[in-house]
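Take a look at this single chain, the form predicted on its own, given in structure tokens.
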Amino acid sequence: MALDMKTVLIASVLGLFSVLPLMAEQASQVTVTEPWARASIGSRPAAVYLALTNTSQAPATLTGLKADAAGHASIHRTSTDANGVSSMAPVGEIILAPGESIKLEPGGLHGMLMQMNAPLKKGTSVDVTLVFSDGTEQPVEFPVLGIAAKGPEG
């Protein structure tokens, strides 16, 4: 974001440069590639997958997801024991290292969507806001494939 005169003067005047970071884009720089959800069961939750590449010099760190179509919505992992029964757990943040790459997929990471307005239906697509730890949010839209869909490819 760019500033304008007026907006530097004033901050200057009131000594809030030491306060605000300049109104610069503090962007994670993280890109987004192969979002994807699978069409969900009636109120049931869903699921959304992406792949995440941090393409800046800093770390970035997902904090969290937000989406009009849920009630709430977070991060998860999946987890299987050695008795190969699985479990699923809310994980608080996603840290990326400077160039780190990483895929939230079925079986591992993932967002949830809980409290559903409406099922996702094949077809259709539901957009989900990724939150940053630096205070950005970026949305992402993510077509929504058939139920048994293991991949973005379907």
The other form holds:
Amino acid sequence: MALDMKTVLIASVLGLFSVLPLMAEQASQVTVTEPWARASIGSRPAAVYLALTNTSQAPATLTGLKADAAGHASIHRTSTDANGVSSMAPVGEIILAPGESIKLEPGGLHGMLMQMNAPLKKGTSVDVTLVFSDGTEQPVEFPVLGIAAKGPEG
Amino acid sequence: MRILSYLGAGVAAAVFMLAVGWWRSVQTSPPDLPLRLGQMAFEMTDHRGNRVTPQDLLGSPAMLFLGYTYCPDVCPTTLSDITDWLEALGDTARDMRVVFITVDPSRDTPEAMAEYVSYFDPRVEGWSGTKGNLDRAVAALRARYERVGDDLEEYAMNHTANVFLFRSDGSYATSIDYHEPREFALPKVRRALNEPMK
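Provide the structure of the form predicted together with its partner chain, given the form predicted on its own shown above.
What follows is the whole complex; the chain from before opens it.
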């Protein structure tokens, strides 16, 4: 019995190693530039921003975010109507055609981290993983800028 | 008789022009503008724990805007924009009062506001009031807000994101839209500061 368990364990570890390089290869179809996060206070929501370019020949569909630092992570869009009223709503999938780029930036799309385990402190960084529809995951490290930051340069 | 008919035509033309003028004024009448600060009736607590009213702002030019500290995107950007404008305006805006009114007073206590505004220009004040006072303030600004979502922790607030600018006599000068480029926003603030009072 013990031997069986060991075999299973070895098999699964080997299996994991054979899948990992494949995942990394698939994930590299989308190039990430200018990632940054805004410092946050207490458990209040935090926002992360970045630019994405699909460098592959096939469409890439971003379906969500994962972050250990937050209880819940998703992509939101801020929009402002004709009366100047701003609202925020979760965005479903974001489909990037081959060669297409999008920017998550203040006042538009942003990665929203909710139920923060700890506030994001300026000068640190936060890891957020992009999840794509084909199951690939792309980890991104976001440098944390000040609360008053408006772009990747601060 | 001929003179009379000329006169008649003249009167008809004048009436027509008046009617056109009236119609045009009806068509282009501006939307409701914010009240003067002196006419607003609400009271709140600022981030230092003082009781404050809009009348306290009289004597200085003032910027008022709505927001909430659980807002991760629009509100810090607006505060950051304002901080940049104040810096660019230098001495011109030395006496400017900048008032951030929370639309989420149940989470944004004066203590929470104090921590939040400490990250921005020291002129930024955070005002927090009861729902009744908030509603009166928002109505006086001809603005809107609403709560979105039932979750006790994760709800969001939709709100007017304009910055309302008032002259030192409390008259409403202009408003700056969210994300209005700096090259438009700054001249608007300068003009409002230099305009004769109304």
